[in-house]
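As a starting point, one isolated chain is supplied in structure tokens, in the form predicted on its own.
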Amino acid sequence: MRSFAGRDILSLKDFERNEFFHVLDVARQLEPIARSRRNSDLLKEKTMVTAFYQPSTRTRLAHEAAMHRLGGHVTGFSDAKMTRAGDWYQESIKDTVKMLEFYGDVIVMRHFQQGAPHEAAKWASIPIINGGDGWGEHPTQILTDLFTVWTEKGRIDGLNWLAVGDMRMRTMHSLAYALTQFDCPITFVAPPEMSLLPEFKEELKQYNLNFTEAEHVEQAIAKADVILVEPVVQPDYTKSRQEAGEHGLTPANYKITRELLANKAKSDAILLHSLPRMDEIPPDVDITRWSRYWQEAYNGVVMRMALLALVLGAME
């Protein structure tokens, strides 16, 4: 298996099978020091620079408070906006790089551009990890969510997905992506103007991926074992910035709620959301016995822990 140490996070493409389950390993032996609220040693030495240039509230905080549980330091903005990258000068992504690589050792970095983490790294001489890059993809939220998963379920193979949400959106792609590596069939239901674009669709079938389509979440949630969450209203991720506006209601069709939980659902599925949400999932649905959202929130920093220690050469 290939080190970690110096890696960048840009792709799940890029991770081979043995891959995910070391990083989840990684992620299982650090979790007691999230779980018990305290901050160790281990990237006391480190600095993490983040570079945000489309908001953030879990991916941004989540990669922070990991690096602060490992006893490291963070640097960076959260508004490109403030910074010559984002006024006037729009300073190009290899100069912004190429001047953070001196303020730390490890880049974590969310842009409204698609492949920007990648042109990043072309350039920077510290690791990139991809916190988002427009419709691209988003690999921390999916490692999460595996991780999640593993430690509800103790196992990956054999568990049927259920997708639902606009399949544009990175997490959608991370997520088909990781699920190449295992065997896992998964249904995916979108709006038909949402859907899989036909050229991922063949990407995915020569991965070899186990993939159908449905119109509507009561045709797939019975069967499934595993519900990942997307909204169908949101804002275009290819801008690095849109205010709340006029916006519809999520079609039953792609809403989960708690009557159809109790009623279609097995009894021991788990709901994943990456979140934020509209009103695709009721809050109400928050108190049953398939929500996992707020434990996968967590999990987000023990995930981000592990892939920091692993990037920074503190674990192997």
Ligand code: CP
Given for the second form:
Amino acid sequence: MRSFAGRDILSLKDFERNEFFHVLDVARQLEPIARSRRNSDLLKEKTMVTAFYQPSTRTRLAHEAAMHRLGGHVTGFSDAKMTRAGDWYQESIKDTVKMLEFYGDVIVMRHFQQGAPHEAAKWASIPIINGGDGWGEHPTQILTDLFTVWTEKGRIDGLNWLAVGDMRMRTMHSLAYALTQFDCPITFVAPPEMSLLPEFKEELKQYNLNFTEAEHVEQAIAKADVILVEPVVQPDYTKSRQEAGEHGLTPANYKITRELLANKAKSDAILLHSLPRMDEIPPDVDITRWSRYWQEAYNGVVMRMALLALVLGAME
Ligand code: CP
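Alongside the form predicted on its own that was just displayed, please also present the structure of the form predicted in complex with the named molecule.
Let us now look at the entire complex, which starts with that chain.
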């Protein structure tokens, strides 16, 4: 297997099947550190730099928490407006990264431009982790979701997935690429204007992903082992920042309610949402036996511990 030491984590399209299982296994090995709420010293001589050009709660702080759990150091920015990349100078990715690579040993980047972390990786001599790039991909989130499924269900192959939301979203792209490496049929449910793009569908067919599309969650929920939901009411990921404005409610086609789960879902199905949510999963679903999004949030720290340990060469 290829080593992860020094590698960028830009896209799940780059991942081989055995590499998924290796990352899951490393996460399983490191999980007791997070569970016992202690900090170890695995990365005590390493520093992570965060370069977040878009808002984030989970991705940035889970990476930071992961670094602290492994005894490492953290620096960086969470608001590009307070840097020369976000002020009058509009400093380029190249010029910014050529500085950041001297401030630490790995860079985690979120950007509103698709491909920005890839551009950073071209210039950086240290690993770049993609924390979400425009409509592109969100690889660390989907690795977190796979870890959640693997720990909850004991396997990944042979499970039926239902993905609900805006199929232009970066999480959906990473999910589809990841599932090409597993025996996992998936049904996508999205509003017509947010459905899978024709060129992306062609690409998925070439990878032999077993996928179908449906109009309403009611048509697909009964056979799902894993239900992954994202908002259809959401901001434009190509903008650096958007304040809350007027927005509509989620139509029933794309909503997972307590009644729907009770009446139609498998009793042992699990419900994932990377969050933040709007009204597509009402709060009264939170304490049902299907919900796993809080577990997913915990696993977000564990998975980032694994990725940081791997790309920094502390685990092989
Ligand atoms: N799931 C996720 O990416 O959340 P943040 O936008 O808060 O990082």
